[in-house]
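There is one chain below, alone, in structure tokens, taken in the form predicted alone.
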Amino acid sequence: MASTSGAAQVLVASNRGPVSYEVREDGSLRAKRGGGGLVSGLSAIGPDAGALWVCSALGDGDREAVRRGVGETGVRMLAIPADVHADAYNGIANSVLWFVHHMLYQTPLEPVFDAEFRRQWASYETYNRAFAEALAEEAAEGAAVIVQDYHLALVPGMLRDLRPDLRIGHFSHTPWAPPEYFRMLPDDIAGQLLRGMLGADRLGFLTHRWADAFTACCAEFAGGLGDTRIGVHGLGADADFLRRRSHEADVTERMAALRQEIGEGRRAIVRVDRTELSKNIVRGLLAYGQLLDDHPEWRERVAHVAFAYPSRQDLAVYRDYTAEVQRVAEEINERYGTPGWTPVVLHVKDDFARSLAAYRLADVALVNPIRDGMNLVAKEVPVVSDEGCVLVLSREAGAYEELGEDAIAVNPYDVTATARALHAALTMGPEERAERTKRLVAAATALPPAQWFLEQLQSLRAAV
């Protein structure tokens, strides 16, 4: 699909691609094409750079896109099983690794390495070697391959072994596990996925945090990094784009209908996330309960907006996470709602417009992951904030790194404490809140997309 048989001079590899198909009832197929920082990043480099993105095929509308051999120019979607697709990415990528670098397990019942977990190790093994095999074929002599994340830990070693010749480039969007979680995995397994990150010539991550702690590992588990080098690249927001883009007459429709859900004159506390379980959504509604409770004078003041869009549902866990947060909203609406207020207004349907318009109508941005590699809502609400917004930060969030001087910290676990960081927000001055905006926007806006990209391709190219 799209193949330029060894031509490419740019080549990205990630699980999920620019595109995506959709088999319409007439049979015909129609494509739908996302956006984000490797999107903006492929742009920036013009399209003369010969540059080629190799990608896996995600459901059927995509599987019938690589039979009819339809595509994208510049893309190349491979079309590798949909059970070996399930193990390597649920079985895997998002039930193992996902876990061990956000520190998620709950150790006296899980993880259980049997049978079964190496069943679909192989399997994440043959996805890993498809992506090494297209990407060996398809780049040119001394191509610059940039792969990314910890679905493809292994591509970098063995793309190494099919094409010495390769400079290559791998970026964790996770944080890293500290050694003493990170040993918790098969010693094997733990080997051959350092062995397969260190097959790069350089490795990119998002804070010095998780570098750190990358390094840590290849010290205690892998004899030390060898010849690969290390860099940060903290990915910030795309002000040019969401300024646009929230000043569009969909946004302002959805403002419109949100304000009436907060009620007019009343203060907002925003969070937009995924109901991902490393993103702490209970633990902030219960810290918002808890300023109701400690403060009753802002009942009826002040409305959480809480924005939760289903995250990986076909995973139990997830749902069982998604049905709490529903459970607890509701909750706090039945114990301290009046006839004219909704203290929670929960949306669980995703809609990126109407991000975009909470966003600005944020007075409060509530961002208090567990476990977060970056988190670019943190970087986006205060670009988009009409009036300026606090931002209630979790110290284990990536951002943290760049933005935990002008934000309020907090630790995720303390409900209490978040709850006195909310009253905080609530009750600071105009002018530090202005002042606090204004910092928070330069350091979120220093490394847009593009220029994230860019800089990671020019390192990778004088790495040496």
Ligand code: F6P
Second form
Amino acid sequence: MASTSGAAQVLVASNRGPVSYEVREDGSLRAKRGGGGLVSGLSAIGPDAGALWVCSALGDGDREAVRRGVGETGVRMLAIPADVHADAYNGIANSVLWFVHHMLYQTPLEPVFDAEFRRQWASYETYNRAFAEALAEEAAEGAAVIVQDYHLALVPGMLRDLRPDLRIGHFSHTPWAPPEYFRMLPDDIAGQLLRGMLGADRLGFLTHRWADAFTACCAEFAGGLGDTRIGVHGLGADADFLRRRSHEADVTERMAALRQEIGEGRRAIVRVDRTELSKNIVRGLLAYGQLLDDHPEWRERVAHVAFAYPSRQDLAVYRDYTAEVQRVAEEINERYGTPGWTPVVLHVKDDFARSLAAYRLADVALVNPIRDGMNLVAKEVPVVSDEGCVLVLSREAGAYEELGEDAIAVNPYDVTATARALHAALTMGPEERAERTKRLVAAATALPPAQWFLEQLQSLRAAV
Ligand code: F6P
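Let me have the form predicted in complex with the named molecule next, following on from the form predicted alone.
Now the complete complex, all chains and molecules, led by this one.
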């Protein structure tokens, strides 16, 4: 049993860390820093708070950085063997746990829990154990540890065994599956996952719906929650950062280019997603096509700006989905397009400044996931849009819990109803649009990232 007390007072653990490395042609390493809620949260507690972020090396550059001993203060990158990481991340986290919590399986043929699954599960255990051991080594006596996401569901239980003195929290950024779906997992695996999570003092979720689903799974498969507390922290948009960043020169430049692509005077229905199977981009395109059929008056007067950025391209099913998005977009452009009008403006190469440009130009934001932990785009577009925008929002997105009243809600599977919602959004009067945007912005910014993190930390320290 490792019982070394390190120096860190606040520890965060996540698969993807705040920095990644690339080996340049000359052999030197280039560090790339990321953003997001945890980065803001940790900067809010200040550099002297004794914080440490434990993350995994993801690519070759990261592994090389670990090998050379290159790193950032406050970050410890774990060089978990590449094959173990691939099994844990691609095999279990993204192909099983993500699919279960987002309810993505095409059940007549999948999932198949066979010997290969068991082999990958062993890697998932190894990978979780590497995190638990590193945290146990680095944490000061009584320190607070907040573990992130489904990649690390076993860490709280493992860490509890190694260091019973710690305050252990876990936060889920995804939905949690309801018991009827969760029970698809082999019984022993389901039990191991729940017991792993219940090793924490406190578990955080993005909405009450996901927290209730977890509680229901525990009631059914783990004999209840035991001493573990549950909290809901609805991560909000970082309004200050977004407003400032979206007025920088590169964004203004991209606005001009995008305005040209859309066409002067045309309305813009905007969506920006990582191309996850759960985002429902294809049905969004079909709904847009249906709108052009049902309301030909919109032809040449509107464009659908769809940014579908690459995600998890190691997985064939993700690559196929991206191809399908491109195919359907092209089909719509061929069918309805005219020499002066491209109905769908699709981009698949990630460009943050261009995303902000699209947010600023948006008349309508389309956020129609089949299931989503929160969906920050739904919160960001109203904050950034120059003229205010109408939000067409899936009732299956976590953001619906906070934004539902001022959005136009859709059943994400109902393409006809989504087309109707787009029409309603495009025809909404300016006063109602402004009023709704004001309320959407207030709800979207109620819990900015830094506060979201501090709130969890305080609740964890207060949990007995
Ligand atoms: O959006 C949900 C989420 O689990 C985030 O918490 C996390 O950053 C991301 O998905 C993981 O994505 P990736 O596989 O690209 O690291």
